[in-house]
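Next up: a single chain in structure tokens, the form predicted on its own.
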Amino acid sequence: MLEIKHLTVAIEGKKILHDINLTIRTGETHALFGPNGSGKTTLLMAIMGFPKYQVIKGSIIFKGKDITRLPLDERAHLGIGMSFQRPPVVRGVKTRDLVAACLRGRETEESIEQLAERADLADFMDREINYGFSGGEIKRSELMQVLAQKPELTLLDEPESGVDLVNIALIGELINKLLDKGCHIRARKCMGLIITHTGHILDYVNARTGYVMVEGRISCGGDPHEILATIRAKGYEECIKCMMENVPSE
């Protein structure tokens, strides 16, 4: 359902991603590890279509359609949703109104309240978006909005970042609901790509495949728990060493 081919991305003329290849099938969840500044968020932003992230080479195929040059709103309508690492505060707009907008005409008072209860945010719906929210409340609010969209592909940028142990379990539940984890993989209609620096979210959300990104390149792929065990034991320095030994010259 998602196929990225030889993707090279630049920001203001500087190349950040180099020849990225990645395939995620319907029902699958993949995890992308990497040190800070390695290009992980750039990949999500490029898939989502933010204009700052310029595709120099390669293509992004979603549901059999080349979306490489499509604007962000058209990608969202096709079924791509994203949860940001640091969602902004939006003054003057109630959380309830944004959730209703995400439901895109499917909203009822009951459906909005059900989403609020699931995210443990029933008392926050008439507050301005993220204003005065804790880190965990912001992440739960963001996931509630994505749940309302019902995307077929969800991009999750470090969902455990800035979240305490009490909130991370609930965030894991929301992500599992979002990705249809309660269904057999063949019955799932959604797929996900999770960026994680620490890997803590994988204690709550199972991923099928993992990758390591270093300096804008995917250095390896395989079982996400094995990759995470290596990172925890040896750090990203081992991944950098491996990448430097195998990176092709440009």
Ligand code: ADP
Contents of the next structure:
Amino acid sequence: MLEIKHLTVAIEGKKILHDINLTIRTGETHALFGPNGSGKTTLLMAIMGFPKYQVIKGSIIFKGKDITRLPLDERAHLGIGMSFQRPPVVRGVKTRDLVAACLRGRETEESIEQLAERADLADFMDREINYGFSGGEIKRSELMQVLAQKPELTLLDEPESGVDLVNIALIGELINKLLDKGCHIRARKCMGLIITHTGHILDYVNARTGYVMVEGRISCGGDPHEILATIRAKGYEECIKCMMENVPSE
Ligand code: ADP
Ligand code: MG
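Could I have the structure of this protein in the form predicted in complex with this ligand, to go alongside the form predicted on its own above?
So here's everything in the complex, that chain up top.
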């Protein structure tokens, strides 16, 4: 289980997130919506433990352990994985070598070749990481790496951004595999938090709860499809208006 309590996060001294509360239980998938610049990526980076994201207040509890001050690599070892919104190009490193590092000796469960096949990237494994890849290929490669890692908590930052319709179905399949969606919720060993600006990925991946983030605060939570229908009908302006009416005074 992941429990985020009263989390306030700053970047270079500037407060970006304010008093975030969020609980995800094993087996569950939650979706986070929000306009650009609202702090969605910041929340994922803070959960993963990137040092630039300073926790000013609050805590992050994962599997009963307080990880708020734990370095990023220890969080990864505990079972937290992430796919980035805009993954970097890494020259001089083959995709195959990164996937092998992510597998960390679990090749017996799924080989590099099987993972490549699953992500439809068999011909890309000897190419440098993301170098000259299309938007869809980059996202598939990201998911292939996270699949190799097999984290208990997967953080997905806009997995469908820059991806065409054919790729989005395959991306949905990879996420469903990653989150054990083939099993009953009680049999699953993992959980996920998916950031989606457009909500398109929810046509392929089921989420239990959705939240809207506005100006660094979670403004509401509920049925993700209902939230999405409201956003599609009225735009994020309505969320901002609603948030302004309910914002607590500091
Ligand atoms: P989202 O993912 O919802 O689009 P982000 O979490 O990327 O939003 O950004 C939230 C806010 O934090 C934005 O106002 C952004 O400009 C600011 N921000 C992000 N990274 C930095 C940084 N390195 N330095 C200063 N401000 C930043
Ligand atoms: Mg973002």
